[in-house]
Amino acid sequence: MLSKNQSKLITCLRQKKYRVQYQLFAAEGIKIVNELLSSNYELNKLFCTKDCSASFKNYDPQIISEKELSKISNLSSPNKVLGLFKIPKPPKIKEEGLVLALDDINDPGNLGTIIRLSDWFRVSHIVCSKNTVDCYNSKVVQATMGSLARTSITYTDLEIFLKETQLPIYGAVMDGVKVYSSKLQQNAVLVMGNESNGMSKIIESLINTKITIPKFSKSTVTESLNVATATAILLNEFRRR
């Protein structure tokens, strides 16, 4: 049986203030939970339905019904297992390799996809502005498809970080140099801006090299690319070189 206190705790973790208060976040689904269990994330409590309990027997799971799982799940179709994990201390920023800096990314789906891309393209660290959506937001966690387990993420004052870093700083803007003709260094910072407004003027002023993905369409309707899509193209260019 799932107690009322357990149910209340799990559902309240949908809000950032309670994730901060309890230093816990929830992850759902067999794949994502297994990825986190195999990582350095520390498990707090595991809940699963009876039909998949044997797969998680080493983690002392609490068996709950499908109905109970649906009450605490944040998914439209709950997927057998839900784990509560401890939020780790922010890792020290690695100023080596390719570092991705995010200036006020608001959409959980975008951030989750960017984390997944960072895992794929071996980004050494993601540095987020303090106003970027929380990476432990349940929608972000789901969108990462487990890549959260392998990605170093730190929230900090992005302006201070960019002023102090010794790495060259590239920034994605609309009026930059075409990325296909730019010289891209492998040890660098790539800055991506907000979905609607791009990066702030202060952050943009700290960029060494402004780059852009050229538009081939003659249509005036399409003004820009989705930030996650743009990130994928630019990370591919950095790695392709």
Given for the second form:
Protein chains: 2
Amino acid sequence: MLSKNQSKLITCLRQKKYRVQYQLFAAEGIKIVNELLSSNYELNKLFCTKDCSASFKNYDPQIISEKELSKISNLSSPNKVLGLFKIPKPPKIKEEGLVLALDDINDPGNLGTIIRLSDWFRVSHIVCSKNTVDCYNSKVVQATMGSLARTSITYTDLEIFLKETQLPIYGAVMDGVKVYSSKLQQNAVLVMGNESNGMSKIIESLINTKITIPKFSKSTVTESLNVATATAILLNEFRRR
Amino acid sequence: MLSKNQSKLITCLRQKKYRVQYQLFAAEGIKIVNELLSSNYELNKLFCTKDCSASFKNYDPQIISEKELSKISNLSSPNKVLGLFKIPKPPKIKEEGLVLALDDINDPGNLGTIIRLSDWFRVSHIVCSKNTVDCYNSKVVQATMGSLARTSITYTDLEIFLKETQLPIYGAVMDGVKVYSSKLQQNAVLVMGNESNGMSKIIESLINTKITIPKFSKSTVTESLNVATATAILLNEFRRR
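The block above covers the form predicted alone; next, return the form predicted in complex with a further copy of the same chain.
Now the full complex is given, and it begins with the chain already shown.
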């Protein structure tokens, strides 16, 4: 059974202001919940349907019906389990290895994909501008496919971070040097800009090396790659060397 | 003014069976419609709001209200123009350059992103298995951002195509050779598999060279890259050589 208050709490966590107020976020589905449970994230409360209560018995699950789950779920096909987790304190930024800096990424699907890529390519830290979409937004959490559990993310004033870092700063732009011929340091910051507007002028002025993924199409139409696919290609370029 | 029949026709095109029946698909938004208009796609009918009727005056647009547009639009924020275009005859597959073969890609957003990438990296042809999501699905059309206008796509029996092609066949799998050390031919087929299940056994058996994007994460959790980001990285690998 789900109480009215529980139901209200869980659905209000879809809004950032309530996640900030309660310092909680929701994650759904067996794979994602399991990965968070086996990480440093602290569980607040676990809700699951009867058929998978045995798998989660160590976490004192509250059994709810399929119908109750579908009421609190943010998924079109709810998947047996929903966990409420505490939002951790933002980790101190590790200025070593490959640091990814995001300047106002708006789309939750893009941020989720970028977190998943960062896990794959062993990015040591993701530094987000304050206007980047919240990584505890439920669409982001789901798009990370569990990689959120293994990624360090901090929201901060990106301008101050870039001014103070000792690492060389690379940035993805449309008119930089071809990334294939760029020397890429293994300890570095890579900055990716907003989906529609690219990087802000002030952030772009702090870049040491502007890099570009060459276009091979013969089309003369102005176009760009999606920010998540561009991030995939650039992280691969840093790692393949 | 929009007639009831027009409104009914446009909304029914969201379903594949009606697109097949009428051989029409809908595209929305100024950028995408403009790119289709300046390509070989044949316009059937253009609907736009009054404020942009001048830009489309050469195409005999039917002026509709914002409210009418929002009724027929498939977008959460309708964008001034909706065009109905004829579905072209499937082009003959060009067996030269880089051919991308898709084995049952399900997600419209993924297919749209892959079409956009194929345009960027000058893929000469996309060959889709018959169960791959329809490229005239409105979510696919919108996700291509207009690249659909510049991409050749054919749906066919992928097994027969791969058995008959003279090109070397590469396939993305989890346990192949590292792509960085693979010799990649410039005239080749690259096969990408389904989001959840990867490639079907029979398709995998037809691959000449199985390639893999190495994972740099120390995590031991079974995971994979999203198919669109994996395609981005592999197309970049073929082109950077």
